[in-house]
Every structure is written in C-alpha cells, then in structure tokens.
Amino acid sequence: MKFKLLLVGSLIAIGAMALLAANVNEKEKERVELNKAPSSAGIAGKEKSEEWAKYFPRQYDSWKKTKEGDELTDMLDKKPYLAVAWAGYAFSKDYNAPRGHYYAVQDNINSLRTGAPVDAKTGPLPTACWTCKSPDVPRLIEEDGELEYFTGKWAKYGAQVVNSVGCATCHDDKTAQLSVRVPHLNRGLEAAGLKKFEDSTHQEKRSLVCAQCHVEYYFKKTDWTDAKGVAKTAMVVTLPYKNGTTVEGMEKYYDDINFSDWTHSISKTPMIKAQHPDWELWKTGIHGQKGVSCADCHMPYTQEGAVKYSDHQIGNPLANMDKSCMNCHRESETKLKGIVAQKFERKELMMDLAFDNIGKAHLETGEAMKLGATDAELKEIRTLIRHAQWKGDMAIAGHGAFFHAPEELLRLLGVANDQAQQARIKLVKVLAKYGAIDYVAPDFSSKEKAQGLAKVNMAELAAEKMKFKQTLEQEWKKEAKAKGRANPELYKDADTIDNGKSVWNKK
C-alpha cells in the first residue's frame, strides 16, 4: 500500500511538472511571438494604432487606456491672468490642460484656437499645427515633401491628419524599434551640438521619442519654390536651439533674429509663446540627469506571466507608482504623493505672483499708451515684459515641469516676477509723467474680466466653430472614412458632430 500510495505521488507530481513545464514554454513561445519584428514589409496601414495590436497586443490595450484621460480642465478659468498675458493671441481664446493621446486630434479640432476655417485655404493656422498631433504627418511629409507639407492654412489637411497619437508616431513598423520620422528633430539637436537620434543610445531615445513633440519650438518662415516654378512660403516647425537648450539661450536665439509670435494686443509688447518645452527642463532635473529616461516613468514595463512590455497608457506616474517609483525610491507611496503635493503648492504660488504681475504690467502699459507714452519711452519696459513672460510660460507650458525640474521651475518664476516688478517700477514714472499717478490696473481675477480686458467675444467664436463642425469637419469625416484613412473607433459614425469634448460647448 506504501509503495502505491509512493507511485501515485510520484504520477501526480510529474504531471504536474509536466503541466508547469508546458505552461512556461508556452508562455515563452508568446513572448518571442511578441518580441518579433512585425514583418519586413512593415505594416499596411501603419498610421492606424489597431493595425498594431495584431502584433503588439498587450501595448495597444494599454495605449487605449490614454481614453480614460478624458477630463477637460479649462485654464483660464483657474488662471485668469492667462488671458490677459496672451491678449491678441489665440491662447486667450481657449486653453486646457491636456488630456491623453488618444484625445490629441479631436482637441485640435475642438481647439477655438485653430479657428472656423469654411475650406483647405482658410485659416486662422498653418498646416504645422498638426505636426505634434498625428503618425499620419510623418506620412504627408513623406509624401508631399516637408515644405509643402508646412505650406498652407491646417484646414489643408483635415481629412488626412485623422489617426491620434499611436504607434507609428514613435516606432518603425518593419522593426518595432524606436524611431522619429520628422526631420525637426535631428536638426534642433545639431543645431544644439547633440547628438542626431540614430546616434543615441537605447536609453536616450526613450526620451528622444517624446522629445519630436514635447519641446519648445517656432514657425520658421521658409520662402521655396514647388517643380512647377511656384513661389510658396512654409511655416516650418523649428527648435530654437543654436545657443542650446536653455531658457535664456533660446531667448537670446528668438532676440537676436527679432522674432515674435505675436503683438501684444494691450502693451503692444512683441511676444514670443512658449510651447511644451518638457524635455528641455526635464534636462535640468534630477531624474534627466541621472538618466532617468520619460518612459522609465511614464510607461513603465508591467508583467503578464513570461511577458515583460512596456505599459503605453501614457500619463500621471502617481496612478502606478508600484510600477514607476517604487523600483528606485525607498520611501512609502504617501510619503512620495506629499513631496509631490509641496512641489505642486510652491509652483502655484510662484507662477500667481508672477503673472499677477505680468498681466498688470501690460495693462499700465496700455494705460501709459492712452494718456501718450512713446515707443521710446516704453521700449525696456516691454522688453522687460517680454522677458518675464517668456520665462514665466515657459516655465508653466512643461505639463510636469514643478516635478521634473522644480528647482529650474522656482528660478524661472522668480526671475519672471522680478522682471515684471522691474518694469512697473519703471511704469510708475511713466504713468506719472502723463498724469496717472493714482493708476490702478483693472481687475482679471474672473476669466470672464480677463477675456474682457483682451477682447475676446466667446459667444461669436463658439458659434462660428459649432458652424465649422457640423460643416467643413463633417466633410472631412466623411472623406476619411470613405478612403479608410481613419481610425474607426475615433470615427465610428461620420454623422456625428462632436466625437470629442470640448469646454465651449459644455451643457
């Protein structure tokens, strides 16, 4: 009886082994399956995210998730200031934080900011506007040629540019590797004497992928002329990164060829619009620095049995620090979320004075401008303007820049209130000289007082874009899903006036 009981044992637990055996071989034979390049032909239809998850299944899934980010913050209704420091500028007319990639065309669409054009030749922007939108740019660039491609209002491309940011933004669909396939990149990096992004190691260009679109950048005016003898003018995508990728060499860069994004509208200050310089302050912090790369934290890699992938529902580390923080830091989850917490309340007050500031600089401006204040007398008063918001936008247009490089971040604001009280200091003798010396700049504390100040009619610009989407954006639907450009579930029904969310049009 022993002996049997020994032998079913023995058979029980050989099966088992057997059972386990076949379960890891199987697990690893799914785990070379998923680690294989797609195919040399590469895959058709590349721009469209679900073509991949035939190959990358687990990652699609997780890119999906960036669906779940959908909540819209309106900015300027918790920073007012905000629309009278871009007055004349369409960042006064509508500005949300940003949601996740799944969201990222439909928001440009949404956007009051790219306007009601009526066809491809309207405007208010230029066609480089989808540039950090979309896989389908690199695709146009690649076959209309890169100036054509920036030539032209951004209405030119709406029933193209229609697949969000996905896959084949960051990854070659022969190889699955890393990989960047617009050419303002490499040239930014040159420019700044870094190395091009095929001469960076795997690591770097784990930050590199995100730096095609979270940097600072302008519209070069670029004169050419098409095969056909054309003369055409391109607004090219460029990074300002000839005297490096600081903040104050990329003013002195925009300084020194006299450019501006815009007037100002109040001060009639020549402005200069910071974008989403990310990865420039991420340099400058601790985690750049100690080669702590944008995906080490954002997209940290997640096991599924044999199957190690790296989670693609880019967004806020604090959602899985067990994944993104806890592999290097020691301290508890809470511990981590407070230091957070305090970095967060430090850049909130900094970046209030500092555009509280700011904004009451442009109004005196404007007030001494009224009573006959001249260019000459205002002309350091805005340069100082110009300077301080400079710094100050750039400082707060990095979505996590108080985390990434707070040190950088308090230095900035800093100097931009310093330079914003300079120049009302200045701004006290002027205003005197003309009369004002009891001049107390308007209120802005409500979105609506501050859109008031930079003349911004919501009413009017609300209902021209609800024309332009059950419109112009309707045909542009339509001829993306007759021509299967589109993402199918971005444009499930072509019929439907809103897929996205806008704060305007909010019931």
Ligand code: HEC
The other form holds:
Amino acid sequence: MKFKLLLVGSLIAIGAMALLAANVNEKEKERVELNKAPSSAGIAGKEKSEEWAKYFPRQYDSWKKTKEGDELTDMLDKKPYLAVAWAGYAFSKDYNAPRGHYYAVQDNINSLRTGAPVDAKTGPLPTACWTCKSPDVPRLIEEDGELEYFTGKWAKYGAQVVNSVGCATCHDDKTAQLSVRVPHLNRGLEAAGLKKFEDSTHQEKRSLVCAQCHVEYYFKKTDWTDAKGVAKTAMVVTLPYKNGTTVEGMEKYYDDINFSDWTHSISKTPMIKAQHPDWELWKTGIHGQKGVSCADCHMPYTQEGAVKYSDHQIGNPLANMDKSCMNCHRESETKLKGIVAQKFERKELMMDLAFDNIGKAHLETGEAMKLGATDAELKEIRTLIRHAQWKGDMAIAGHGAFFHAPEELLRLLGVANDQAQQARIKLVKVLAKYGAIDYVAPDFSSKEKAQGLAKVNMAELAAEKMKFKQTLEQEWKKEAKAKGRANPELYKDADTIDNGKSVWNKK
Ligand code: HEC
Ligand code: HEC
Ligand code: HEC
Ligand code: HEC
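Hand over the structure of the form predicted together with this ligand; the form predicted alone is what we had up.
Everything in the complex follows now, all chains and molecules, and the chain you saw is the first one.
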C-alpha cells in the first residue's frame, strides 16, 4: 500500500515536472520568436515605428505610451538662478525637464532655443541639434555622409527629421537585436579605452543603447572638403572622453583644447554647458557598479499570459515599482519611495546653495568689470566660475542623478559650491579695490527677474517662434507628409503649444 502511494506520488510529480518543462519550453519559444527577425530583408520604412507594430505589437503599444509622460516642467520658473548661470546662452530663454520620447522631435522644434529660422540656411543652431531626437538621423548619416549631415543649420533637416526616438534607434531591423548606428558612441567609447558597442556584453548593451543620447557631448568644429571640392565646416557630436568619463576628466579635456560653448554675457567667463550625462553618472552609482542596467529599471520585463516582454514605456520607474524595483528589493514600496524622496531633498538643498553662489559670482564679476577691473585681475576668478558651474551643471543636468549617483552628485555640488565661494572671496578683494566693498548682487529670485538680468526678451522670442510655426514649420510638415516620411496621425498630439500646456505660450 505504502509503495503504491509512493508510486502514484512519484508519477504525479513526474507529470507535473514534464508539464512545467513544457511550459518553460513554450515560454522560451515565445521569447525566441519575439527576438526573431521580422524578415531577412528588413523593414521597409524602418524609421517609422508603426511599421514594426505588426511584428512586435506589445513593444509597439508600450512604446506609444511614452506619450503619457506629457508633463512640461519649466525649470527656469522652478530654479530662476539657472537663467543667470546661462546668461548669453540659449538655455536662459527656455529650459524644460525632459518628458516622454514621443515628444522628442516636436519639443525640439517648439523650444525657444532652436529659434525661428525662415529658410533652410538660417540659424541659430547647427544640424547637430537633431542628433538625439530621431531614427531619421542615422538614416541621414547613411544617405548624406556623416560630415554632410553635421554641416549647416538646424533648419536644413526640418522636413527630414520627423519620427521620434523609436524602434530603429535601438534595434536592427533584420535581426531585431540591439544595435547602434550613430558613429559618435563607438568613437567616444574607444577614446575612453572602453569596449565598442558590438564587443560589449548583452547587459552592457541594455545601457549603451541609451548612451547614444543620454551622455555629455559637444560639437567639434571639423573642416572638410566635399566630393565636388567645396570647403565646408561640420559641427560633429563628440563625446569628450579622452581622459575618461569622469567629470574632472572631461573638464581637463575641455580646458586642454581651450573649448567654450559660449562667453557668459554678464561675467564674460568662457563657459562649458553640460548636456545630459545620465550614463556617465549612473556608472558611478551603486546600481551602475553592480551592473543594474538602464533597461532593468526603465524597461522592466512584463508578463502577459505566457509571454514575457520588455515594457517600452520608458518613463518614471517609481510609477511601477512592482516591476522595476521589487525584483531585487525586499523593502516595502513606501519605504523605498521615502528613501528616493530623501535623496531628492538633499540634492535640492545643495543645488540651491551652489547655484546661488554661482549666480552671485557672475553678477559680482560683472560689477567689478563695470568699475574697471581688468581681465588679468579676473582671470583666476573666471576659471573658478567656469569650473564651479561645469561641475554643478554636470550634477543636475541629467535630472535622475540624485537617484542614479547620489554620492557623486553631492560631491560635485559640494565642490561647485566651494569653487564659487572661492571666486566670491577673491571678488570681495577686487570690488574693495574699486570702492565697492558693500556691493550686493541684484535679486534673481524669480524667472522674470533672472531673465531680466540675462536680457532675455520673452515676448519677442515667442512672437518670432509663433510666426515660424505658422510658416516654415508648416512647409516642413507638408513635405514630410507628401514624401510619406512620418505618420502625421501618430504624432498629432505631440505639439502642445496651442493647448495651453506650453510654458511660453500659456493660455
Ligand atoms: C531606447 C531604446 C529602445 C527603443 C526606442 C525600442 N527598444 Fe526594443 N528594446 C530595447 C531594450 C534595451 C530591450 C531589451 C533587450 C534585451 O535585453 O534583449 C528591447 C527589447 C525588445 C525586443 C525583444 C523582446 C523583449 O520585449 O524584450 C523587441 C522585439 C523589441 N524591443 C522591439 C521594439 C520595437 C518594435 C520598438 C519600437 C516600437 C522598440 N523595440 C523600441 C530598447 C529599445
Ligand atoms: C535618440 C536619443 C535617445 C535615446 C537613444 C534614448 N533617449 Fe531618453 N530621451 C531622449 C530625449 C530627447 C528626451 C526628452 C524628450 C522631451 O522632453 O521631449 C528623453 C527623455 C527620457 C526620459 C524622461 C521621460 C519622462 O517621461 O519624463 C527618460 C526616463 C529617458 N529618456 C530614459 C531613456 C532610457 C532608459 C533609454 C535607453 C533604454 C533612452 N532614454 C534612450 C533621447 C533619447
Ligand atoms: C535602479 C534603477 C534605475 C537605473 C538602473 C536607471 N534609472 Fe534612471 N531613474 C530611476 C529613477 C527612480 C528615477 C527618478 C524618477 C523621478 O523621481 O522622477 C530616474 C530618472 C531618470 C531620468 C530623469 C527623468 C525625468 O523625467 O526627470 C532619466 C533621463 C533617466 N533616469 C535615464 C536613465 C538612464 C539613461 C539610465 C542608464 C544609464 C538610467 N536612467 C538608469 C531609476 C533608474
Ligand atoms: C536588478 C536589480 C535591481 C533593481 C531592478 C533595482 N535595484 Fe536598487 N539596488 C540593487 C543592488 C544590487 C543594490 C546595492 C546594494 C546591495 O548590494 O545590497 C541596490 C541599492 C539600492 C539602494 C541603496 C543604495 C543607495 O543608493 O542608497 C536603493 C535606495 C535602491 N537600490 C533603490 C532602488 C529603486 C527605487 C529601484 C527601482 C526604481 C531599484 N533600486 C531597482 C539592485 C537593484
């Protein structure tokens, strides 16, 4: 009897194991199928993400939901000192926190930073400003050649760059594997002595696809001659990694080549603007060092019946912590959220301290100049301001670093604050020499006041922009539609200028 029971028990167990194994095999098959090439010929019109939908409906549907990350946050309103820090540079006109990938192309068009061109040749910005917005960019690099792509003004490609960050940005259309076609990434990795994308591990690639865009870069002026013998100048997106990917390494790179993005309009300091070094800072944090990839948190696996897929709604991982954090963490969601909130508050305090000093250092330098201080007297002061603002900007420009790399962020803001204070101590001496020891920098506690000091005329900029939107932008849209370059239906909600959500065209 006992033996019989044991036998039945074993049979049941064996049956269950077999079922489980079949189930696992089934899942594995589904996974493998998902990774299979749609066709060895690739996808015609691969820049249009909707062309991928019939092969990968779940990835497509979740990708489309990046539209839900639609909040526009006016950073100049939240942090007015930024308008003083960036006086004389386009960022003092308009600067919003990032939002969903769905908006990348249209937000670039709508930003006051890209100005109001009237034809393909007018500025202010170079073509390079499209580079991290669209899969149309690798297409143009392949069609026109990299140097031609990087030559000319931003408006040159207004009718060409029309699909927002999409499937062809991160995937090969024949194999569906992760792939990268913009040459600047591998050049940067090699300069830093790191492995190329293709030689990296699968887990590394799950972050490196993001590093196509979420990195620090500058536009390297490059003279070249085209096939017809015409001399041209390209502004090539370049990662400043020759001395490594640390903030100090990049600072030395820029100092060594005497590079500046612009000259500050109040203090006449040669400045460097940080872009969005999410990848570099993430590498210094505990998750980066333990090998947790961007995709692990921002694109967590999702189970749908027997199918497991990556959630392509890239956004705030705290909105679905059960998928993004709880795979690895045992604390309660509330507790983890509380820890993240604490990190944010610490960043806020140090950011406000450092940038208040940076803003004042610019204004005090401007006052010293008015009173007759010489460039020689201000040389060390300007170097301190340049370095202070670079470090402060590298800490905050990525928006996620307070969580990705809290210690590095606080270190950078601490050093930034110290360097700004050193500049201000030296400034007291210079101001005293010119009889202004009691000088108090003017108030920049609101966006209006700060932009006043930066001499930004918002009404004029907005009027020019609206005119551009009604004229040249309409021509771009018409041409793109006629040539079938993008689906206007898909992007019809991307333009939020007229719905009262805009920061410079409020209704
Ligand atoms: C910003 C980069 C990015 C974009 C844009 C993107 N993907 Fe992915 N995709 C990834 C990453 C990262 C993975 C995870 C890859 C892995 O671990 O194998 C992934 C995984 C996949 C997979 C493998 C199965 C799975 O779900 O893990 C498919 C299929 C896929 N994506 C299709 C698409 C399609 C279709 C689009 C456009 C609608 C798209 N992807 C847009 C980065 C991207
Ligand atoms: C082709 C360039 C490009 C690539 C590749 C890219 N991004 Fe982005 N990302 C952007 C741009 C541009 C924005 C800002 C869009 C806007 O504000 O209109 C953005 C915004 C974001 C946001 C803010 C979303 C929100 O709703 O607030 C997150 C998070 C993000 N990206 C993460 C990632 C991750 C993770 C990857 C890799 C899997 C990645 N990105 C790959 C260009 C890119
Ligand atoms: C361990 C999880 C985790 C990893 C790994 C991670 N992130 Fe994040 N990321 C977050 C969280 C949490 C936030 C903060 C969300 C918030 O509070 O707005 C964030 C914020 C961001 C933001 C700012 C979004 C906004 O709208 O302000 C960007 C951009 C971003 N991450 C990109 C990346 C990139 C690129 C990588 C890889 C280089 C990466 N993240 C790695 C969890 C992660
Ligand atoms: C793939 C696994 C993984 C995922 C996903 C992940 N973490 Fe972590 N997390 C780690 C590891 C590993 C550590 C390092 C601590 C250790 O080794 O014990 C860590 C450390 C932390 C710490 C403590 C270190 C610090 O910076 O203060 C916090 C807080 C944290 N994670 C929050 C989050 C949040 C919030 C999410 C989701 C947005 C998340 N983690 C997603 C693996 C993960």
